[in-house]
Structure formats: structure tokens, C-alpha cells
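Heads up, the chain below is alone and in the form predicted on its own; it's given as C-alpha cells.
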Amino acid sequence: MTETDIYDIAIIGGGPVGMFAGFYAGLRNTKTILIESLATLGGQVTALYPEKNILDVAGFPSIKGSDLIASLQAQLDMFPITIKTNTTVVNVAKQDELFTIATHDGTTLFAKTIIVTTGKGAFEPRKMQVDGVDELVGQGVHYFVKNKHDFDNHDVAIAGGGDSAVDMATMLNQLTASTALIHRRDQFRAMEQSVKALEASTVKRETPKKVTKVEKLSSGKLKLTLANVKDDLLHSDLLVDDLIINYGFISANKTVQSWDIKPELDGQVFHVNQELATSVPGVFAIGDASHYVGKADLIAIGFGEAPNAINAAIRVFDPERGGPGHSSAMVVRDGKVI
């Protein structure tokens, strides 16, 4: 092993937090290697919600999933970042003054200092428990939103009452035939300007109701069977083309709890300072990965917490460096702020 083999600092996880990061990291100009095991960058915003509109990222009113994650790979690209897909962390352990980072293909990686962004860890979303519900995902029921315009003149129904869901149906019924939002309570769990914008449509709302059976019709239609949460012998049928559900996702943190190094955690996530550092020196964890009092899980959280994780860890391996200046007075050049 020599010099050039060692990373000043190794980003695991590669959703927008650690994709800002990296990008921070090379206005910093460090060595750094941005690791995500999925095939692509952009995490949950990319697998799970490319369409949705994200309402709480500064200087964008609004501004779809897909186009956040291709701005934030235009600046990751402006530096020379080491960026590795499909590559799972299966370890981290201490080595002297080195991270020594295991991955599943064997490979073996050295950083002086380690930043978590893997959000709450793997997640999959959160199924919908009704008898052939599952056998029906891809013949109308869906779990997942690629394209909105699958969604064209059709009738659709969403399950579901917080952010994702509320903003799905806004979002969808611009172009569907009808829209419905079903809903187990009459409140929604939504921001309050995204319910407003709820109410000030022509969406369907379905409250307080759950899905008891989806059958499937020979006509191609769905057929949702909803009863009343509030009195179960309260039925109604109704009649679409896809169901969406959207209950979230479960997420857990399993391959991180498994390695060598033993950050505190808070619940599932690492307990930081207000440094963003864990209680294993060297390592910090940022966005949906940590937790601290008072903290909101929100991009905008974590694309703050970047810059401030990131001078944080060069001062762990350079601490005569100087702090960083306006980002105004930056000048890159081939790759380099100079």
C-alpha cells in the first residue's frame, strides 16, 4: 500500500446527501471515493420517487426527483471523485490510523477518515396487506412511480396519507382520467401547504377508508373493495385502472451494525455531535444516517450537515489547514479549486 492507495476521506452512501458531499469534499480538494451499492446514484429519491416533486430544497420551488439528482451529478462531476456503484460496505475496521473498507467483491480500501450516508440503510417498501395484492404488482397495482405519464387519461387510486402519497395524487391528477387518495384517518400526515394544494383539487378523497380486497376484472379493470375504518360494515367498491400504494418503505441499518468500528447508535442511526462526528473518532454520519436532539429528517437537513462533516473530517487528518473561504471567491480548474 502506498500513498496514492489511500483515500483522505471515503463517503458511504450514495443518495443526494452523499452526493452533495462529494461534491463538497472536491471544493475542498481531497482525495475522496463516494461508495453506493445500488447500480446507480440518488437512493431513495432515485429507487423510490424519481417523479415526485421535492418542495424543500433552497432555491427550487419545486423540482422533480429525477432533475435533482441529475443537477447534483453535474456538480459531483466537476472533480475527479472516485465513485463506486454496485458495491456493498460489508466492513469498516480501524487499522492504525486508517479505515480499512471491505466490500462484497473482495476489495479492500483505506481512508484517513470515513463520512456514513446511507440514510436509515436498505429499505423496500412498505406492502400493502391484502390477500392477492401481491400477485397483482405489475398488472395494475404498483409500488413504484418511473414514469408518470404510465399514468396518462387512466383512473387511478393511491393508498396511503403522508408526504409521498398526498403529493402523488396532486402530481398525478394533472393527468389522469380521475384521481382518488385513500386514506385510514380523516387528517393526512402531509405537509400542511401540500394538503392545501389537496384540497384546492379535483382529487377524490376516500376518508376514513382502508383497501379489505383488489380483484382484478376481465375488463383490465381493478376492482378495490373499501370499507369505513370507523364501522367496518360500511362498504364501497371502486373501479380503476392502478392502485399505487405508498406507505413509505422499512429501512435497517444491518450491514452497518455488522462491521468492526462500533459507532454509538440512536435507535437505527448513529448518535453525532454537533460536529456530525460519531463516538468512533474519525467517523461521521450525516442526513437520515444520524441523529441528534431537535433534528428533522429533510434533504435540506442533510445538504447543510455536508459541508460541515466534511471540514470536519480534514481537520482530523490536515489540522493546519485553513478553514474554507466563500465559495464566490472559487476558482475551478481542471478538476481543482485553486
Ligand SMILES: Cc1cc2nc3c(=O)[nH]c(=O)nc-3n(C[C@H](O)[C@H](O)[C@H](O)COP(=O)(O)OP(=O)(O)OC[C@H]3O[C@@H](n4cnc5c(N)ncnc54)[C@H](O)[C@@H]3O)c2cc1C
Contents of the next structure:
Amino acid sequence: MTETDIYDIAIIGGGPVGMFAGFYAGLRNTKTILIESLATLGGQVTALYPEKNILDVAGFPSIKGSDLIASLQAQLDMFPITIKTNTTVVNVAKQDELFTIATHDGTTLFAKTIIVTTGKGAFEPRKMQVDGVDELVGQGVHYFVKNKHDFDNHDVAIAGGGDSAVDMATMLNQLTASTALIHRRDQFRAMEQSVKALEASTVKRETPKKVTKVEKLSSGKLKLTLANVKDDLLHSDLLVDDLIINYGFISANKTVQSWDIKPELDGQVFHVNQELATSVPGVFAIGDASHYVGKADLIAIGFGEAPNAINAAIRVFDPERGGPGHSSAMVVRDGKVI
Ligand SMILES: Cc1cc2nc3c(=O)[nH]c(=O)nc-3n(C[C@H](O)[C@H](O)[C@H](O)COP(=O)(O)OP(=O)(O)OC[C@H]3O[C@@H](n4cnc5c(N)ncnc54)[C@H](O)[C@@H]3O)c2cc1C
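Since we've got the form predicted on its own here, give me the form predicted in complex with the named molecule too.
Okay, now the whole complex, with that chain kicking things off.
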């Protein structure tokens, strides 16, 4: 092994947080590799909600998920960061002062520090527990919305009551012939502004109701049988072209937890300190992969953590290096900016 084979920083996981960490590592002139198990970067945003308008990323009043990832890609492309997609990290071990990273294809990589940005691991949608519904996936039943224009002028029902379901209902309602939102409670678990937008829209709220049966009619339409949650005897039918199930996602971080390095866990993710350091020296965790008191799993939070983790990693392998700073940093002395 020569010095050239050793990366300063290996970022494991190419979601939005790993991508921004990669950019910042480039800005700080480090030799960095970004490793992602899927074919494309973007994590949950690319895989689960590329069409959603994200409202809580600083600097963007609203940005479509896929546009945010395209901008992160452009930012990442500014520096010669090595990017390996289609590559799952199956083990990380520490040998002397170096980390060895084993990937699913038998390759071993070496790095001085590790930034874990694996999110909560592989995820899958929470299923609707109604007989026959899964057989209709792809025939009008959807767990993902890849392209909102697939629903242009359709009659659409969305099942769910969280942020994502509420935002999707108001977004698709601008394109569909009709939109219904089915939720088992009268209150939605969404941001106040999202609920306001829903209430001001023409989305039909089917609450407090649950779907008890889904049938495909010869006309191609789906017939949904809805039951009133408070009184199971009250049934109604809804005819739609599409049913979008939005009950959230379940994930299991088993791969990451099986690595030889065993950072202390906080639930399913890594416990970190103020420097985003895990209990294993040289290993940091940011974004959805880490937890501390008060942490919210939001893109904006992960973006904020990335520079701190990269700067802390640099202090591990190059303690003499100054910074961070920026070219126009202000210095305040005696209450005056100089
Ligand atoms: C439906 C939905 C809507 C959301 N809406 C918003 C919103 O409006 N605003 C907001 O701020 N947040 C929102 N979130 C949350 C947001 O998506 C996450 O906080 C964000 O994606 C976390 O980014 P991350 O990079 O930490 O992890 P992830 O996006 O989960 O990316 C982790 C990446 O690591 C890869 N990976 C995992 N294990 C390995 C391995 N062993 N080897 C290599 N690669 C690996 C995965 O393939 C994945 O690409 C939403 C989430 C969902 C599900």
C-alpha cells in the first residue's frame, strides 16, 4: 500500500448530507472518497420523494427534491472527490491508525478518518395492511411518486396523514382532476403551514377514515371501500385512478451495525458528541445516521453538521492545519468589527 492509496476521509453514504460533506471536504482540499450503495446519489430524496417541494432548506423558498440533488451534484463536481456508486460498504475495521473499508465486491479501501452518512440504512415503505392491495402495485397503487405528471388529470386518493402525505396532496391537486386525502384521524401530523395550505385547497379530506378494501374494476378504475374509524359500520366508496400510499418508511441499520468498529449506538443510529464524533476515535456520523439530544432528522441539520465533522476529521490527521475560515471572515475586537 502506498500513501496515494490512502484517503484522508471516506464518506460512507451518498445522500444529501454525504454529498454536501463531500463538497466541503473538497473545499478544504482533502483527499476524499464518497461511497454510495445505490446507482445514483441523493439518498432518501432521490429514492423516495424526488418530486416533493422541500420548504425548509435555507436559501430556497421551495425546491423540488430532484433539483436540490442536482444542485448538490454541481457543487460536488467542483472538486476532484472520488465517487463510487453501486458500492455497499460491508465492513469498516481499524488497523493501527488506519481504517480499512471492505466493499461488497471484495475491494478494500483505506482511510485516515470515516464520516458515516448512511442515514437510517436501507428503507422500505410501510405497507397498507389490506388484502390484495400489494398485488395492485403498478396497476394504480403506488408507494412512490417518481414523476408527478403521471397523475395529470387523474382522480387520485392519498392515504396517510403526515407531512409527506399532506404536502403531496396539495402539490398533486394542482395537476389532478380530483384529489382525496384519507386519514384515520381528523388532525394531520404535518407542519402548521402545510395544514393551512391543505385547508385552503380543494383537496377532499376523507377523515377519520381507513381503507378496508381495494378492487380493480373492469373500467380500469380502483374502487376503494372506506370505513369510518369511529363507527366501522359506516362505509363509503371512492372511485379513483390511483391510490398513493404514504404511511412513512421503515428502516433497519443492520449493515452498519455489523461493522467491526462498534461505535456506541443511540437507538438504531450512532451517538455523537458536539464534534459529531462517535465513540470510536476518527469515526464521525452526521445526518440521519447520528443522534444527540434535540436532534431533528432534517436536511438542513445534516448540512450544518457536515462542515463541523469534516473540520474535526482534519484535526485528527492534520492537527497542525489551521482553519476553518472563509476569505472574508470578520474579526470582532472590543465590540468593533475590524
Ligand atoms: C417522504 C419523506 C419526506 C421528507 N421530507 C423532508 C423535508 O421536506 N425536509 C427535510 O429537511 N427533510 C425531509 N425528510 C428527511 C430527509 O430526507 C432526511 O433527513 C435526509 O435524507 C437525510 O440525509 P442523509 O444523507 O443523512 O441520509 P439518506 O438520505 O438516508 O442517505 C443515506 C445514503 O447512504 C446510503 N447507504 C446506506 N448504507 C450504506 C452502506 N453500507 N454503504 C454505502 N452506502 C450506504 C443509502 O443508500 C443512502 O443513499 C423527508 C424524508 C422522507 C422519507
